[in-house]
Structures are given as structure tokens and as C-alpha cells.
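First comes one chain, alone, set out as C-alpha cells in the form predicted alone.
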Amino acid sequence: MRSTADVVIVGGGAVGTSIAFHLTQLGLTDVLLLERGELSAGATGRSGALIRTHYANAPEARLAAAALPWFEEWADRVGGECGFVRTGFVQLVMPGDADRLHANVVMLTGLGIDTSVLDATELAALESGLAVADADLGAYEPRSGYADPVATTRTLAAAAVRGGAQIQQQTTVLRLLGAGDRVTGVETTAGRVQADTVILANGSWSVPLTESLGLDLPIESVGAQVAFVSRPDGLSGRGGHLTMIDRRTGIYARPNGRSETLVGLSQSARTIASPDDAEVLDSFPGTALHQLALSMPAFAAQKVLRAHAGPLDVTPDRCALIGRIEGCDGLVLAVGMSGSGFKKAPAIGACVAELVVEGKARTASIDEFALSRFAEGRPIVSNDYLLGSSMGGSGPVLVH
């Protein structure tokens, strides 16, 4: 393996490969990406892969909005296909959250996002298979949908390599190298690499690497599960049905190809001791299908086809850690995605590359995502929605 690089990126998911691609687009070609397994084998490959811009805080919404055109124009901007399907997206809320929904839509439209509030009649007309009551409301985005996380990562990686980057899989980073208050490279299972800049884009696996530097990243490893179920005929939505997050029933769902639907539960996540834990709880698939049928009754007679689990790297405010670290020169973070990094990956990659090459992100602001926000008492505050009481539980509420 090579012994030097201008930039070493640790992690070969959507975020890491996006950073590599964008660095080459800015003319930095001495880039080495290291992946402990295979590309997209971690959180990315198990992602729900929803593409949406509806967030309850402006910093995340800006990143998601900056990423959306990349998915829409993938072939021209990156090359190849990312599997993006524009189904439209709807965020459904509990009746008591009407004011929050309206306030968030005002915030989002102020950022230039194409979204609007629909009442029960409009929701039923948009998606005939959706269960709606008279007081129900949802925020609709016509441009959103879902993508293929594996295809997205592989095409980003291929474009990065075409641009001059090198990608080495099956290579684990064992520790960060440093001198004084500066990171100078990495030690791996294949040898040492000296680098001017090391970028961590490896989720929960970043935590033990920074501990040796005296940095305690506020990241909890959480296991998230999704099920794939057979999709009934006769649903009216484009691409199969709407992509959705339904806080009334605690589900997020999207079509998956021609005959399946992916469904997850916003409160099925559990703390795990290791990000390598990929256990699906026995109760999860049946519960996920049951809750999906509450949102779309035609699914009541359908079957679970399979399920899988993957790791999330969750921060206290459920927002990412992006940027340089004061007092630790040479190290850049792109971790702590909290289950929603995939849809923002094209923008995060652009921002991190701009930070490294030009000194400041210009695609979107990343100042709010600094690690120092927690020590300084300024976490990102979201105008979050309630979750239907039928879900119960006390675990973290996560959506993809």
C-alpha cells in the first residue's frame, strides 16, 4: 500500500465516497480512501435510502436541499445510475402537531424547498391507499423519493477513481497517527500512511480512533431495522406509492422496485455494544407490517419477505458532526449522521471537500455541525413531531 497521501478518507459508504469524488472535482487527486470491508457494507448498505428535504431544523434542511439536485441529475453530474425514483414524499403528523407542521413548512419554503401542507382530502386524492382521518395533515414534496444506496456509493467511488483517487478495501484503520496537537496519518492493517489531512467518515467506528487522541465523540451506536414486504396491487402512487414518514403510526416506508415496499419503525432502534451487531429482533418484522397496514390498509394481507439491521451513529441532538476540530489540526469529521446521512451525502461530500481545499464550505453551511456545539451548549434544536402512542417504548426516535 502507498505510504503517503494528501488526504486519507476512512470509510467507504456514501459519505466517504462522496468526499473522495468531490475532492477530485476540486483538483485534489492525491486522495486515498480506506474501507475496512467492502464499499457500502456498513450503515449505507442497510439504509432506508429515503430522499427527502423535510426536516424540523434549518441546518439539516439546507444540506438535504443541496443534495437533492445531485440525485435528480446523477448521470450528468456523477455518471452511472443511483437508482433515484421520484415518488413524491409526504410527512404525516399527529393532529396535535398541526402548528408545528405549518411552522416547519414555512421554514422550509423560506429556504427555497418545494413543499406544501395538504389536508385530508388532498392527501386521499394524492395517494388513494393512504388511511386518513378528517383532521390529518401532511407536508408534501413532489421532487422527493428514494434511491439505491449501493449503486449510489459504487458510482461515486468509480467517479472518484476516474478523477485520480485511490480506493483500498479490506483495509482496517487501527489508529490515528499524531504529533503534538496534529494528526499526521493512519496506521492500518496494511501499513502506515502519512497524510496532511485525515477525514473520518466511518460512523460509529470513528469513536475508538479518536479516543487515543483524547477526543470523546458523543456518538452512540444504535441498531436500526427495516423489513421488506410484498406490495399489493392497485396503489395509485407514482413508482408504487408515496415515500412517507407517518408519525401517526410510527413508520417510514418507500417502494422497493416493482413489487416490494421497505418499512421501518421510528422507535425500533436499540443501543448496541458494537456497530458490527446486525441482529434483527424476532418481533420487528411483524410489528413493522402491522404498523404499515395502519397507514396503508391494503398491506394488511401482505407478507414479510425479509428483514435486515444496520448500525447508526447517533449524536445527542441527532445531527451530524461535520468539520475540523479545534486543537486537533489535520483531522476532519463527517460522522454522527444519526440515520439520515445518505440523502445528504452528495452535499456533505461537497462541503467537506470545499473545507479541505478552499478553507470553507460554500455548498451549504456546516458551521452548526461542529463538534464544539455540545461543549458550548448550542446543540441543533429541532421543532420535532410527536409519535403515535401506539408505538410505546422509550428508545430513540429515528427516521431515515
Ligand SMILES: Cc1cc2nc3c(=O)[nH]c(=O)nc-3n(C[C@H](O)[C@H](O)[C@H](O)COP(=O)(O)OP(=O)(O)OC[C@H]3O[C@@H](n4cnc5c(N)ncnc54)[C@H](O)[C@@H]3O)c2cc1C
Second form
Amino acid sequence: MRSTADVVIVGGGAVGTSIAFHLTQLGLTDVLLLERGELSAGATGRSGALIRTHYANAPEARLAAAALPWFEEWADRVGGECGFVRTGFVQLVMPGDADRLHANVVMLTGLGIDTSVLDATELAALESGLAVADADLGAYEPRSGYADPVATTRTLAAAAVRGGAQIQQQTTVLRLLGAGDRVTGVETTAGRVQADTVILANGSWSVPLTESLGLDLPIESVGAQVAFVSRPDGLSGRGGHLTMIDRRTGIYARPNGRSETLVGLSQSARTIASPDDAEVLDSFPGTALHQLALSMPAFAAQKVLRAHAGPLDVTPDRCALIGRIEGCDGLVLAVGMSGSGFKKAPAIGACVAELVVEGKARTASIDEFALSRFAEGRPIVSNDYLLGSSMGGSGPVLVH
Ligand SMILES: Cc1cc2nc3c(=O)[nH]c(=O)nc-3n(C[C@H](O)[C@H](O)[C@H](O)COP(=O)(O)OP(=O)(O)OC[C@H]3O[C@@H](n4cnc5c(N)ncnc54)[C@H](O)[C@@H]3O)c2cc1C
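For comparison with the form predicted alone, please write out the form predicted together with this ligand.
In what comes next, the whole complex appears, and the chain from above leads the way.
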């Protein structure tokens, strides 16, 4: 293996490959991406891959909005297919959250996002399979949908390699090199690489790597599960049915190709000792199908075909850690995606590449995502929604 690189990226998921691609787009080609297994081996390969711009805080909405045109124009901008399907997306909330929904839609439209609040009649007209009561409301965005996370990552990696980057799989970064206030490279299972900049894009696995620097990254490993369900006839939405997050029932769902639907539970996540824990709990498939049928009753007679689990890297405010670290030159973070990093990956990659090459992100602001926000007592505050009583009505809600 080579012994130097301008930039080493640790992790070959959607975020790491996006950073590699964007670095080459900015003319920095001496880039080495190291992946301990295969591309998409972590959260990315297990992702629900919902793509939406509805967020309850502006910093994340800006990143999601900046990423959406990439998915829409993938073939021209990156090359190949990312599997983007524009189904439209709806965020459904409890009737008691009407004011919050309206406030968030005002915030989002202020950022230039195409979204509006629909009432029960409008929602039923949009998706005939949706269970709606008179007082129900949803925020609709026509441009959103879902993509194929593995194809997204593969095409980003291919474009990065075409641009001059090198991607080395089956190579684990064992520790960061350097001392005190400067990281100077990495030690790997295939030898040492000296680098001006090391970018961590390896989710929860970043935590042990930064311990030697005296850094305690505030990231908790959480297991998330999704089930694939056979899809009934009679749903009216584009591409199968609307992609949705439904706080009334605690689900998120989207079509998966021609005959399946992917469903996850916002609250099924559990703390795991290791991000390598990919256990699907016995109770999960049945609960997911039951809650999905509360949102779309035609699913009541359907079957769960399979399910899988993957790790989330969750921070205290459930927003990512992106940027340089004060007092630790040569290290850049792109971790802590908190269950919501796939849809933002094209924009996060652009921002991190701009930071490294030009000194500052210009695609969107990443200042709010600095690790220092926690020590400084200014976490990102979300105007987030309650969960319906059928899912407990309280407790942490993980976004997707
Ligand atoms: C079940 C589930 C559903 C989700 N649903 C959505 C959704 O609907 N929408 C959305 O936007 N997001 C969703 N997410 C979250 C999203 O998938 C992640 O935030 C995103 O994929 C993270 O990408 P990443 O590149 O940061 O991390 P990862 O994909 O985890 O990549 C990190 C990589 O680093 C590698 N690695 C680790 N340690 C080392 C090391 N020491 N040396 C070398 N390589 C290393 C790993 O093997 C891994 O491939 C979901 C996640 C899960 C698990």
C-alpha cells in the first residue's frame, strides 16, 4: 500500500465515498479512502434511504435541500444510477402538533424548499391508501422519495476513482498517527500512511479511534431495523405509494421497487454495545407490519418478507458532527449521522471537500455541526413532533 496521501478518508459508506468524489471534483486527487470491509458494509447498506427535506431544524434542512438536486440529476452530476424514485413525501403528525407542523413548513419554505401543509381531504386525494381522520394534517413535498443506497455509494466511489482517488477495501484503520495537537496519518492493517488530512467517515467506529487523542466523541451506537413487506394493490401514489414518516403510528415507509414496501419504526431503536451488532429482534417484523397497517390499512393482510438491522451513530441532539476540531490539526469529522445521513451525503461530501480544499464550506453551512457545540452549550434544537399513543407517545424519536 502507498505510504502517503494528501487526504485519507476512513470509511466507505455514502458519506466517505461522497467526500472522496467531491474532493476530486475540486481538483484534489491524491485521496485514499480506506474501508475495513466492502463499500456500504456499515449503516449505508442497511439504510431505509428515504430522501426528504422535511426537518424540524434549519441546519439539517439546508443540507437535505442541497443534496436533493444531486439525487435528481445523478446521471449527469455523478454518472450511473442511484435508483432515485420520486414518489413525493409526506410528514404526518398528531393533530396536537398542527401548530408545530405549520411553523416548520414556514421555516422550510423560507429556505426555498417546495413544501406545503395538506389537510385530510387533500391527503386522501394524494394517497387513497392512507388512513386519515378529519383533523389530520401532513406536510407534503413533491420532489422527495427514496434511492438505492448501495448503488448510490458504488457510483460515488466509481466517480471518485475516475477522478483520481484510490479506494482500498479490506483495510482497517487501527489508529490515528500523530501526537498532541496534530494528526499526521493512520496506521492500518496494511501499513502506515502519512497524510496532511485524515477524515473520519466511519460512524460509531470513529469513537475508539479518537480516544488516543483524548477526544470523547458524544456518539451512542443504536440498532435500527427495517422490514420489507409485500405490497397490496390499490394504492394510488406515484412509484407505488407516498414515501412517509407518520408520527401518528410511529412508522416510516417507502415503496421498494415494484412489489415491496420498506417500513421502519421511529422508536424501535435500542442502544447496542457495538455497531457490529445487526440483530433483528423477534418482535420487530410483526410490530412494524401492525403499525404500517394503521397508516395504510391495505397492508393488514400482507406479509413480512424479510428484515434487517444496521447501526446508527447517534449524538445528543441527533445531528451530525461535521468539521475540524479546534486544537487538533489534520483531523476532520463527518460522523454522528444519527440515523439520517444517507439523504444528506451528497451535500455533506461537498461541504467537507470545500472545507478541506477551500477552507470553508459553501454548499451549505456546517458551522452548526461543530463538535464544540456541546461543550459550548449550543446544541442544535429541533422543533420535533410527538409520537402517537400506539407507539408509547413519548421517548426518543429517531429521525430518518
Ligand atoms: C435501518 C436504517 C435505516 C435508515 N434509514 C435512513 C433513511 O431513511 N434516510 C436516511 O437519510 N438515513 C437513514 N439511515 C441512516 C443512514 O443510512 C446513515 O446515516 C448513513 O448511511 C451513514 O453513512 P456513513 O457513510 O456515515 O456510515 P457507514 O455507512 O456506517 O459507513 C462507515 C464505514 O466505515 C467502515 N469502517 C468502520 N471502521 C473502520 C476502520 N477503522 N477502518 C476502515 N473502515 C472502517 C465501515 O465498515 C463502514 O462501511 C438509516 C440507517 C439504518 C441502519
